[in-house]
Amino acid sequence: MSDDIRKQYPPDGNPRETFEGNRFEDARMQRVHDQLMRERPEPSENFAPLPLALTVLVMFLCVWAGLYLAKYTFEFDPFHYNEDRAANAVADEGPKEVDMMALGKRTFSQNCVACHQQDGQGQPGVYPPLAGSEWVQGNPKRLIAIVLHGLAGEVHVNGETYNNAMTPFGRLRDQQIAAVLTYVRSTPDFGNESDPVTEDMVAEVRDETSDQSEQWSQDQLDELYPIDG
């Protein structure tokens, strides 16, 4: 029998070189199996729903936050903010007195200071001054009309010429317009000493000029609301 045939068909009891001679014995196989069984599975990303108690708590906090904001923020209007108001104080249903000078100064800072400057001196040749201006201290209706519908083109203030455009501020409430004009007409900071402007005056001019769709020119104002009118 050739050597090749002996390798392929060995005598009984003799293992073949390629398989039986290298086979695992039972004890070793068991050890490998035990080690594999002890291995933890690879981590995987799965969806885990929130616990029911946590879900209910989050929903309760959202509802509470909405009710709190609705009750205490006054529609987020900054003019209603009062840091001295007690958290559980009963709201006064009666009319509230508004400090028109304080409201006017705040409105001026938010809408007017960029052009007319903090001291009311304006910018030479561009934005006319409010301090010591005959336009400010004269006919209040003229001033109200300008705030409501704006002003464009060449204007002459205190003997100086200015040529630019003022944005209409008709979006402001009558109270805000009355307050800011009261402020610029009477604040010591500008050296003006004119009478205050009321909400009724603003409402009257708003109604009178409801058809005005463009910014005023000086000629239109001189005809409709002269400075000394």
Ligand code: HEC
Given for the second form:
Amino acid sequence: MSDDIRKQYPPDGNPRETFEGNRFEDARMQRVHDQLMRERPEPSENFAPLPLALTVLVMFLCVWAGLYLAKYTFEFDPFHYNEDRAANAVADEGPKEVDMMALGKRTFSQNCVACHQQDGQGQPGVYPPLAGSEWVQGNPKRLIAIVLHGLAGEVHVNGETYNNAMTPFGRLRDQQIAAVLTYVRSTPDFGNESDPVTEDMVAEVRDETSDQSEQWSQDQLDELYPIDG
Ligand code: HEC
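Okay, that is the form predicted alone; can I get the form predicted in complex with this ligand now?
Next comes the full complex, and the chain you just saw is listed first.
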């Protein structure tokens, strides 16, 4: 029986029925696999297409991002966002409008607060107060000059003597200086109630004092920009 099967192989019937049949089957399998291993399919150079759902999602995200930028960036104007800006400000008032008190408060927090303190009281004997200061509520040009070029040596504020130094802040823009001085002169936080300082005033004093290369002394200021001048 086994000889018959060997001759007839591959048989039409099922070779697994016999032990020899299995052997032939194994040999054939081996041959087929050898061929397969030798002749691998050509590597494909096609791009695998993105799944449609992903394509749609990416397109949707691009459109959404574009709309979002158009609606909320306000031409990347850094002064558009003002935490204190009145929430009910008229929408078509234009995004260029700057809230000087909000900008002033921020400028103060970033540049002045370390010495003059959040409540404007300064530190006794070291940093003079801005709250209730006769200087702050006096001639605004004097204040602009101080912020632009700093102040050093002995000064007298509200009857107290200080002998320290304030660094110049001439690198701030006119608008920031006008804002910070408007803030210190009129914020209820300090109890001050003086007129605002405008950008034009800052530009004027910047121009007038362009030769000043050192911090002011009080004597210089008293002469050029007296408190009640
Ligand atoms: C490094 C600490 C320091 C910083 C920061 C500083 N100041 Fe002063 N400021 C002083 C000192 C000290 C004096 C007094 C100078 C002296 O003793 O000669 C002074 C004086 C003043 C005066 C006049 C005196 C008075 O108290 O009224 C004003 C106004 C003033 N500073 C405003 C500002 C503003 C506005 C800023 C922020 C833009 C600022 N200062 C940042 C230390 C500082």
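Residue numbers count along the first chain shown, from 1. Keep in mind it's a predicted model, so treat the numbers as computed, not measured. C-alpha atoms forming the largest set that superposes within 1.5 Å between two forms make up the rigid core.
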{"query": "Shift of residue 203 between these two forms at or above 2 Å (CA, core fit)", "finding": "no"}
{"query": "Residue 64: CA movement between these two forms [superposed on rigid core, Å]", "finding": "14.6"}
